[in-house]
Amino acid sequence: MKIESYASNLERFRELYREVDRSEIMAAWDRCTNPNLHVYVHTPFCASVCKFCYYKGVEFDKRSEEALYRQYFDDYLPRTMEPFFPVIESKTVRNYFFGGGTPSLMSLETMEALFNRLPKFRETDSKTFEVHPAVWSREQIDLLADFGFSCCIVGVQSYDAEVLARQNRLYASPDSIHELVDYIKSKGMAVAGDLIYYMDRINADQIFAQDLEHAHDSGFDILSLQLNYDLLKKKHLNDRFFDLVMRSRIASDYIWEFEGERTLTVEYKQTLKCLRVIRKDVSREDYRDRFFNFIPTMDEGSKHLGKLGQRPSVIGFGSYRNPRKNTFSNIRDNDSLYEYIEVNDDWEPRHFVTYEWYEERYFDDAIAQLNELRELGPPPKGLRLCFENKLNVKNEDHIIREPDSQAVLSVVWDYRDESTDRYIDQLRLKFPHWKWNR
């Protein structure tokens, strides 16, 4: 198997991030008094790595590739789990969760020592596994039955064999999913499934609609449903992706996630990575508690700034020279986030600090840039200074400064005239390190 090198990634990396060793991690960790953790456990290798995937796992074929199998869950996997499994035992795990990749490419004996490994895992009710739907066994189901698993997602992604196979994605028929998601249930697991509109350009309507009837007859209890991933922007197939929606049976016999608590209009889904929605008969309970509790916890931590205190930590573990899929982990408290990425290019783990935010600091940072402003004297009507997280979403009237600090001052106007333009000039000319737009 060739691998391309990832040097060029690991300096980007650099260049992006600040790298650190473990023990300013596990400093970071035991400063974390929030006591609510999820728990991700990454598997890198993919049966074939489809065109449409975002994150590209490594192909693999373990036929011919058991030294790689090996070295990773057997030797690397372990060693950069076992030291933060004090952090684990010390919080509430409320979710395990096993993606990837293809993580039902693990043998029965992989799983099983991987599950035996993990502190609490027994113990905890919520517990979530991505199953291949070409890529399973019923004794795999059995042994996750037996672990307590509370739920399986089943990455359909369409149902006809052409799309797939132009996407270079295996093949599962529409029976044999069927018996997949029947069997799942019956060891009292709940199951999900997934599927994708547009992942080409050759009849996507034909194809989503009768996908669409399909994941009905397969009785999925949930069903996540996203337009292709490049594509969300686009208002007019986020239209026809709708309109496919509600004319299929699964309108009248699934809900959406939100219902009753936030309209669901295509402005909102062109925020969203997905509409999730729930069979009626599925409770609403467990949905949030057992099945997909995972879901707030599943994107970087940073944009979720606000809420920190009412969202566990994340702690994720294994990678593989994926550029974009190095496991994430964000440490939350109520006046502070931490967040951090795993990198593995030589069987060694790396640590990437991706995002830091503390209260404190931020407001020490603003009261310095205020201090700077000063001398300048108040904005003219019109124009407005705005202190912001330094993600918080940019638009091409906001002037953001490449921060420094954690406090990011924005200058926003509602016109131009003479005294905004003029007041903007003295800006440049005082701040000429910010990043102008105009």
Ligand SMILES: C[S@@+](CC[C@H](N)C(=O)[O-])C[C@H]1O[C@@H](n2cnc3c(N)ncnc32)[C@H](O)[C@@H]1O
Given for the second form:
Amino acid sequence: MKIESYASNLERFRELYREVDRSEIMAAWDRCTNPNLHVYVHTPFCASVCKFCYYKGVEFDKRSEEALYRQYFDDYLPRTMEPFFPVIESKTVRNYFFGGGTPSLMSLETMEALFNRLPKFRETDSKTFEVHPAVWSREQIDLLADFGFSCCIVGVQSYDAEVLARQNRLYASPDSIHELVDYIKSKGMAVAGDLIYYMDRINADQIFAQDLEHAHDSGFDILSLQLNYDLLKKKHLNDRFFDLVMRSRIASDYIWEFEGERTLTVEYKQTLKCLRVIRKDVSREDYRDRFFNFIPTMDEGSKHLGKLGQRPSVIGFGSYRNPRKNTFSNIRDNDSLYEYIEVNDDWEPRHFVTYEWYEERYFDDAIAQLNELRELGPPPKGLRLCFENKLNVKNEDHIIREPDSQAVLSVVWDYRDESTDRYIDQLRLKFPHWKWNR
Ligand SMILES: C[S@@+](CC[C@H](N)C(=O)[O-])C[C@H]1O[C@@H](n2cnc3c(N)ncnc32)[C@H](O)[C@@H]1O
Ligand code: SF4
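Form predicted alone already given; the form predicted together with the named molecule follows:
Below is the entire complex, every chain and molecule, led by the chain shown above.
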């Protein structure tokens, strides 16, 4: 994807979302009764920008761009976070997550100052840090251990030097990755690794098969195995991905995160963005409560509807010229969800509300759609109207997903006869944009 100038991103955010000032967001947090909170802190910079990357950090050279670094970490980020500290103080923090971009680009001094600034930091059990395998130091890992981090995530992506070079990604040798994993473990933290299948088409199967073996040798506690997001809809690649994983040593020494609760099939895999596996000797309770407890809230809020109060809210901080909705927050209550993003183009944080969902609106939407059916009359016997509780988006494939209706109407039929056919024809005229499976 070619990234246009940032002004056009900002323009698009303005077109699609509602810009709000901080007081509206504060009021939404004040109304929130959900006691549980996840905190996300973003590093927007990367030493090189990988071609495959969905998130895209901003390319950054620490030696020549010291002023930019200082402006972000010493001024912008503290100034943006501070007004929200009372929100963090008032909740139970279930996880602190440092993601990016490349958080391991931070200096020791920056990390220490940041950790000391954040409320309830030491007492929070679950703390996660993303480490780029070519951008880290032992001292950083020592510091994470001193501050009681529970888990590091190492973005391996691939062990193959050539695919990484083609993708403009910094390379780390298998030995240095093994060393990093060992060092993190020796400091009492869990370590997870990310691998991507099919960054490009050259030798993709052979590379992934080798990567799975290297990852096994590295001894990761957890592995997040992903098919390149751009290709998730390709059935044959999901099949091959699944097959390569099942034929590797990972299949015998790791278990799927939902093992025993759901059956893993290739069809089910195709509905997942990522296949997460845990080494058999790692406690699943620790995985769920301390190492990877952020999973249910890591996606944008739009995917989680229904009664929401039991899942933590998310408060996210930090952004710099990010082309996507990188830093989002969502305020979840039992009957509402309010999602906003932070955008920074000129060192003043702007906030855009990206989704709002209120339980009562679901019913309003459902009634509005039923009203549209009035002129057709009630459906004939054999044909059922269904409402799915889902935030319908106008364009799934667009990088910015625009919310549409919250109650998604569909029809199903048990059999076809003259009267169902007539009704279906009328529905097709009225709702030509529905997906019609006949
Ligand atoms: C935002 S990145 C940050 C990781 C860190 N900068 C690094 O490179 O190690 C988080 C993860 O998203 C995943 N990711 C990014 N782009 C992807 C893509 N196109 N397909 C699948 N996974 C992707 C990668 O596995 C990556 O480790
Ligand atoms: S994969 Fe990591 S290092 Fe590469 S562009 Fe994405 S965030 Fe940056």
